[in-house]
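First, one chain by itself in structure tokens, the form predicted on its own.
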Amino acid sequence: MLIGQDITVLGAGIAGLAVARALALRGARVTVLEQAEAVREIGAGLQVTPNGAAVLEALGLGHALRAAGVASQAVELRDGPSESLVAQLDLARLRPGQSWNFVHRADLVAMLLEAAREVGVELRLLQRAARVDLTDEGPVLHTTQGAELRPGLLIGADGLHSVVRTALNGAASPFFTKQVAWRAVIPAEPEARPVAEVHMGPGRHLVSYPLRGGTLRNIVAIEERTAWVEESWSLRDDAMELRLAFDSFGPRVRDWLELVDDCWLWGLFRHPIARRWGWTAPAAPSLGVAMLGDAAHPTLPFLAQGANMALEDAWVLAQALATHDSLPAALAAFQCARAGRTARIVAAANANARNYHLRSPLREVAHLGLRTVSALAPGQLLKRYDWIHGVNVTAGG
């Protein structure tokens, strides 16, 4: 049903790019609405998994995404006081046919913005959504200049605090976590190994990797904190506080927070997973709303998956506009096929939080159960998200 159809999406993020590649494949006509005046990224690294790596190869993107990328070789579980080696996984031993990547976010958006125009997405950007009205003869979307645009199906790829969402779902209600992040990008040392690092200790860890063919390395730095902090990427905060807040961590941390000059501060907020993620029109079933990404289910960072639960959503949703006879059968069945397992990955990354910031005696404890089954069993501990990692939502469509 998607041949000369006019699909409007909102947001041009990984989300949208991928949802809009995917739909003009199939032979949608696509429309990204992008609030700024340009796309880009703010931001640092991100890590492709194979799930989501599976979703880049079906749009035609696996060589752009191992020539923009870092093939993972493994992940390094770290005492962040002592640096000792608590557990290892392997990657390239125990996973050798499966793609991890560690890429530039703004090297992703940028290699799915590409993909997109080359299938004739038109991009329009300084178009700021204020709100969507759902009515009878179809969704009506409000832009911050006042105008008022009717499209066929509107997409909402707009992130955490998605309009779209809020005309489906009412007002979210997120709390925050007690939780901050910190996040920056400093140059690698020479010979950068591909792995990456979780550094953990009482209340806080830290996670590195190298970016840009190792010239470059990314930095995520998280901290229990009671104080409430705002829920942005785009907070400034002085290195400093960075520095202090993980003085007590080995001297290979240390030496790459000497390097920070600019860092990034954000609020860690839980918010629910959308109860409903499509509408269609009472008076004109073809017209109607869906979202995905972040829109839907925002997740915390924990396990790297916002990046590629976003892919797998765009292969999902395109693959069923394009394959059933309605719009009400194909967004009740994306919802179907995402929602659960949306659900159980977000509700993982909330745990692997409360397992990274263990304080004694736990922390020696489980510290000494993961080392003894790194040395035993080493594919254990990669077997635990093979949940994650080995689903292929591209696989037979």
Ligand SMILES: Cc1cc2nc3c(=O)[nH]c(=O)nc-3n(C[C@H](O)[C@H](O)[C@H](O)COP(=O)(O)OP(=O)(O)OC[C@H]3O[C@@H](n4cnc5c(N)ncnc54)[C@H](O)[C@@H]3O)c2cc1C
The other form holds:
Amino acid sequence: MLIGQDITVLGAGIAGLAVARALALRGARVTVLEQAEAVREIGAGLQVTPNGAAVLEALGLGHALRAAGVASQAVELRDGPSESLVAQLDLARLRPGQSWNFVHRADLVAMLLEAAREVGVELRLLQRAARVDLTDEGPVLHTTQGAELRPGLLIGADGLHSVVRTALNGAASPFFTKQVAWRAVIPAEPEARPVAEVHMGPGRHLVSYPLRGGTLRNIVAIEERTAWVEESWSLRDDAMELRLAFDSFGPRVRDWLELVDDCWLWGLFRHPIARRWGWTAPAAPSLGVAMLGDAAHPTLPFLAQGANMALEDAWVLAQALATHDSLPAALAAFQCARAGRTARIVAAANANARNYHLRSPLREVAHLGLRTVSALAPGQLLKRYDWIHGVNVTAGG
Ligand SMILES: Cc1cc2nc3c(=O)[nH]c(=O)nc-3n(C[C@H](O)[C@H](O)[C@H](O)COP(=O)(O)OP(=O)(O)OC[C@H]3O[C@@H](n4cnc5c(N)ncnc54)[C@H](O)[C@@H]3O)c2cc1C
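Take the protein just shown as the form predicted on its own and give its structure as the form predicted together with the named molecule.
Below: every chain and molecule of the assembly, starting with the one above.
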């Protein structure tokens, strides 16, 4: 049981706030450091799949998730230009007991923040970590304001450009995948169906689903291109560029894109999964560093698992710290439990983009195959991903 000590979490994102609540519920004193001046998120949708929902449920947030989310009934794969249905994953009929939700990221973060504060977690804003040193006597965190903090246990939940990851593994060299993504939120049409639609065309695809009681519609659009684009969530683009990229798609997609005022563009990069997720101080092995979420295993968005893996990590890390007597053993158990599963999910997400972006003649063959399976054995398509969605990491306790 290691959670008697003070724990500092770096990053008030999904991983950081979830692990903070999970640890505080087990009796730890937790401080979360966040670089931003407020925990305020740029608007975008997330799909919380049953594996992530199981963690929220175990954290006592199942009701809040259902209140904030739109329950997803199905996933539809459509041919982009003709809009014809290629395959349907009927979640409501085939997985009636499972929780699939579309949630606004801002609502999920707000829910986790409130839940963390409720159990005594302290949030300190405007705390940007410049670097972390791993000294013989423990981790030292340097903020950009010049403060030097010496947390007993530092948990890096600082996302894609993690300084904790750099301290543990050295600098990574991500590469541009030659894919860019736009995201936008538009007003939803009245009675928007609670369905995730994936419109697939040669070299591009677009995913859309309703948010916030069906009043908003989330749009994520991916295009293959050779020109490099910055890996940032906050780079604005001209909505006309997005409309042009999808002007060969059907009227449904084109009508949605006409409603886009503000859109953001980001370059999709592949990052290696971190080799080392934990460290303990040579002279004081009860002091150390752990890392989770995007900091440990950044993923492309093609299986909607970034946030879900972060939630799973949070539960498993808190559980490992609560059930081991030594920090090295807890950190080893955590990485051992998570590394294989997250690597497999990241690899599956990498492969998915290619499946959506096929060009003729492969495209016609693949769509025919999908149409046939969808008509004759609709459960098969969903079953392919049961190893992701059917896992409940909280089942063991
Ligand atoms: C703005 C934004 C929008 C996103 N939108 C989507 C989306 O629409 N769909 C989707 O599938 N995924 C989206 N993602 C990715 C998805 O949310 C992540 O896969 C998931 O949230 C992983 O959570 P995380 O907590 O590991 O990282 P993040 O959610 O990135 O959280 C990291 C936190 O750490 C803070 N931080 C980072 N560096 C430092 C530092 N040096 N010092 C102090 N604090 C620091 C950040 O400000 C942030 O609050 C988004 C991520 C971001 C940041």
